[in-house]
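The chain that follows stands alone, in the form predicted on its own, written as C-alpha cells.
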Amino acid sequence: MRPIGIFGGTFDPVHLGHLRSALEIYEALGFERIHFVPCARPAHRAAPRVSGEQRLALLELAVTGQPAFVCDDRELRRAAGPSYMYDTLLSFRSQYADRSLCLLLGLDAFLHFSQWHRWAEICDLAHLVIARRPGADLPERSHEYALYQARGAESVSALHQRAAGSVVITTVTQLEISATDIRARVAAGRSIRYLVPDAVADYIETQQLYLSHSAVDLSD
C-alpha cells in the first residue's frame, strides 16, 4: 500500500504555497493521500489568530476537488495541552499500525527539528519528507544534518518498503507566500487574491477574519 502523508501546521490561513508543495510531494513520491492536520495549540510559536474551527473550515474549502487531500481534525479534538507532533503520530500509528507514514516538513521547520518534543522518537513512528526550495541546502554541523546522514534514503522506494525511519529531501516549486503576509494584507484592506484559493479569500472576507493587525509572528 502506498504511503500516507501527514502535513501539520497552524494553517492560519492555508495558502497556495501549502497546497502546491503538498501536491508536488503527493505526485513525486507516490502517496495514497495527504492528511492536513491543523494545530490546536502550538508549542513553539504564537497562538493562531482565529479558532481551530475556522482554520479547519478554510482547509476544507481549500482542498475541495482534490480527493487525495484530507482535512484531519484530531489535534483540534485532543484534550487541553500543547499539540505535540509526537502525540499526533502515535494517534496515526494506532490507526495505521503497519502503513508507511510520512511527516511532511519544510526545510526551515526541519532546521529546528531537534528542539521538538521527543524528536528522536518521531523517526520511529514515521518517515520525514523534507520539502526544500531550489538552491536551499541543509547546513552541516547540526543535529538535523547528522540525522539526515544517518537516515537519509537514496531512493523514495524506502518510503514504500518500510513503515518509518527514513529521511527524504525533495525539491518543490518556490512560492514566496506566507500566512503572516496574508494576515497583514487583510488587516490593511489589501487583496489576497491569487495567494489563497478563491473560496478561502471569500470566507475570510465574509467572516471578517484577520481584520485586526498585530506583531508579526511565525505562524506560517
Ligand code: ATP
Given for the second form:
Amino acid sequence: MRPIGIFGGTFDPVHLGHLRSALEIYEALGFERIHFVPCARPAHRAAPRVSGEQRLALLELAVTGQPAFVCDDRELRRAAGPSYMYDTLLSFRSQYADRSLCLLLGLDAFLHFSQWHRWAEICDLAHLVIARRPGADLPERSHEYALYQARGAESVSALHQRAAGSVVITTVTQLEISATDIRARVAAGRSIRYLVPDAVADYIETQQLYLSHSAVDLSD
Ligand code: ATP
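Give me the form predicted together with the ligand now, not the form predicted on its own.
Shown next: the complete complex, the earlier chain at its head.
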C-alpha cells in the first residue's frame, strides 16, 4: 500500500508554499494521500493569531478539489496541553498499524527537529520526508545531520517497503512565501492575492482575520 503523508504546521494561514511543496511530494513519492494537521497549541513557537477552527476552515477551502489532500483536526480535538507531533503520530499509528507513514517537514523546520518532544522515538513511528529548495543543505555537526547519516535512504522505495524509520531529503520548488509575511501584509492593508488560494484570500477578507497583531487566547 502506498504511504500516507502527514503534514503538520500552524497553517496561520495555509499558503501556496505549503500546497505546492505538498503536491510535488505527493506526486514524486507516490503517496496515497496527505493529511494536513493544524497544530492546536504549538510547543516551540508563539500562539497562532487565529483560532484552530478558523485555520481549519482556511485549510478546507485550500484543499477543495484536491481529494488526495485531507484536513485532519485530530490535534485541535485533543485535550489541553502542547500539541506534540509524537502524540499525533501515536494516534496515526493506532489507526494504521503497519502502514508506511511519512512526516513531511520543510528543511527549516527539520533544523530544529532535535528539540522536539521525544524526537528520537518519532523516527520509529514514521519516516521523515524533508523538503528542501534546490541548493539548500543540512549543516554538518548537528543532531539532524547525524540522524540523516544514520537513517538517510538513497531511494524513495524505502518509504514504500517499510512502515517507518528512514529519512529522505527531497527537492521541491519552494516558493518564497511565509505565513508571517502574509499576516504582515494583511495588517498593513496590502493584498495577499496570488500568495494563497483565492478562496483563502476571500475568507480572510470577509472574516476580517489578521487585521490586528494580537494572538488568539489558547488558555481553555
Ligand atoms: P510562519 O511564517 O508563521 O512561521 P510558515 O509559513 O513557516 O509560518 P508553518 O505552518 O509554520 O508555515 O509551516 C508548516 C510546515 O510548512 C513546516 O514544515 C515548514 O517548513 C513548511 N513550510 C513553510 N513555508 C513553506 C514554503 N514556502 N514552502 C514549503 N514548505 C514550507
